[in-house]
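Here we start with a single chain on its own, the form predicted alone, put down as structure tokens.
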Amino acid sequence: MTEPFSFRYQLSSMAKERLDPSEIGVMGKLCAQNKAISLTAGEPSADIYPIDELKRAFASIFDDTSLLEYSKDDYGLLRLREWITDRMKKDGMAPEWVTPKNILLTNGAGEAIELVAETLIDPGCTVLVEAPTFTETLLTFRKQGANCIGVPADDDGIIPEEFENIVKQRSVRFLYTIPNFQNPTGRTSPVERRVKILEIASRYDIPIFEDDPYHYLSYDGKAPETYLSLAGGDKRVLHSNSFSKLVAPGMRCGWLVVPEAIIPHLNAFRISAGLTRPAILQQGLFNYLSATDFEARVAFLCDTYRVRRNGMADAIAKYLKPLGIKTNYPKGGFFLWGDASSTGIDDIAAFARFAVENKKVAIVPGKAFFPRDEAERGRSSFRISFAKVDPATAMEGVKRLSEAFREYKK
């Protein structure tokens, strides 16, 4: 029998050397296989999708047959870009220079990250990220050949002095940050710290890539002012955002605020990846947003997720705190960060597999959120998501997790 073609000589160095399987995906599969309670899902909860409103928004979508043609708007549907611009201005998220021509509609925030990576990264260049940071962004940057270095952070995000220590010693292409309710830690950087980071970035001529998909999911007051807004006319900040957390992730529509200096370059990469994005989808989303009380929708989401955040915090206080396990208390978003160093466990990845297979509860190991060469910094930490977990399920899931910590053989 002829052996199937293996492609072993044709695989690119990118495929062989730069990409690793997503730890989040691995744990998700193990969770499904073991029919476990998932504390891993960093995505919106399907039970609060605005199904009826979206049905109405898309009901008349084919009345305009021009939407079936290649879009004439390179940056996406103008009406939707105007809505985004007005919304960001109204909410104090964008300075005066931002207009619809600076808004690029993307296939979720993931494509925005991909486009920035293609535009700004050369193989071997240094990109700074928070330590820890979103694992899929690390994969994207590494795919482009970046040397990612994690800037030490605390409960207020990136530590300015640590940021400056690094940029004093080496050339840096840009800084990537998730300043609000960060994935994976749930941390939020206060305005005072953002101002210091901006001052250092200006002094050393470094752009900032601000990824802000959780901005509106703020449960204990308004989110701090964006880097984009704080920078004003400096125009060194790129800002990505998404409708995934506000409407539904399957809409696959995000946006990137692009300074004029790199608009042609970003657009060239976007076109090379597939001409235009679906105008039909963008029109349906615009119809939904135009007919929706946006403030009421945001308030509903915050009320719903606040209950789940509080339920998870109560479960942790009951079952994990007595074990000496430390966690933070996020003011928004979907995540909180745990530190199990007091238990003596120094391989949370192995523990996580034990927990999902033996106690039917899944978490994401912290090592997944650090640059490859710095993975040991996350050896005793883990991420929990409460977005899809009601308080009763949180109580049971964390109880199982505490049992796993007690029974795991180090």
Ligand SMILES: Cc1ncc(COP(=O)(O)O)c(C=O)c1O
Given for the second form:
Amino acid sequence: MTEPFSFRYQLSSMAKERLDPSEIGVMGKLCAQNKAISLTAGEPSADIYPIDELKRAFASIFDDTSLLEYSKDDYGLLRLREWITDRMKKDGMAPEWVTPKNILLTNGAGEAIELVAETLIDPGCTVLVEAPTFTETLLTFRKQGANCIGVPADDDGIIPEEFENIVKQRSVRFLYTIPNFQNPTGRTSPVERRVKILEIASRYDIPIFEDDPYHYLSYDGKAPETYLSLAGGDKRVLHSNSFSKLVAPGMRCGWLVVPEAIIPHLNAFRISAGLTRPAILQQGLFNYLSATDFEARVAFLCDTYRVRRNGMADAIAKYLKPLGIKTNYPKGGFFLWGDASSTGIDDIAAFARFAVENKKVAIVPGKAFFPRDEAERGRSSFRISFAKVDPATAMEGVKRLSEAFREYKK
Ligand SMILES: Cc1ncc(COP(=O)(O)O)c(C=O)c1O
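Compare with the form predicted alone: the form predicted together with this ligand:
Full complex below, order starting with the chain above.
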């Protein structure tokens, strides 16, 4: 018998590298193996999917056989793009110039990020991101050859002076930011910060890529105005968004709002990566949205997650604060960020393994969220998700975490 072909010599270097599991994947597996309480999940909990409404929305989906063909709607189902345009205008998220022609439907915001990377990144160019930022975006930008640099941020997001210091010294392709309830920190940039960042971006002629999937999950009042809207007719902002957190991530439906100048380029990559996107899903989603009181749905989600956020904050105040561990208090989204430097821990990944194996509680180590060369910046920090955690579980999980901090030998 001959050996099966191994592909050993054909694999790209990125393909080999991607096989290295990310810290998020490692912690997810360890969490399941140890039957631990998970404070790691970055997705909605199954109990809040609108199952009955989705069943109704998809019941008549095969009545229109044209949905089974290659879609004729170039940028995705027109009706859904119209719905998105109306919604964004109603909610003050999009400026005057945005029409359905500026909307591209994607397989989740993840594909939107991929398309922007393919369209704007050349190998070796510099892309600025928040430090820390969404791990998958870092991988996607790096795959395209970008040199990602993390701009220092505080609890109000990117620090404008730090942003300017970097762009003064080097040429930058674009700035990627998650301005609301950021993944992984839960931070939100106030409008004044956004205005300053935009002003600097305009002075140095840099576009901004705003990734805003947590926009509507705002628990203490409305999210600040989007970069897209603040930039008005300037059109230097690309905006990605998603139905993953509003309906269900399995729908794989997101969107990009982009000015005319680059939409044909983005769409060309979109076609080459999969021709069209599933019209059946887009129509089912549209049926669901048309039959739903969207504001009531958002209010329900916010009420649910607010209870979880508050439960987690109470648990942290009770068990982590007395240990000197600092955490922030997010106004929305799924995450909060912890800093354990006061405990002397400088390898939080090792601590996280200890906690999951010995105390049966899982967190994600901070270094997963920094550009590869800057991973050291996350050596004492960690992400906690409260998305799937009810207050009683939060109390138990954080109690276990505090025991782990007390018992861990550095
Ligand atoms: C900041 C950010 N952008 C994009 C995504 C991808 O979302 P989607 O499911 O729409 O691809 C996520 C998912 O967690 C995220 O946190």
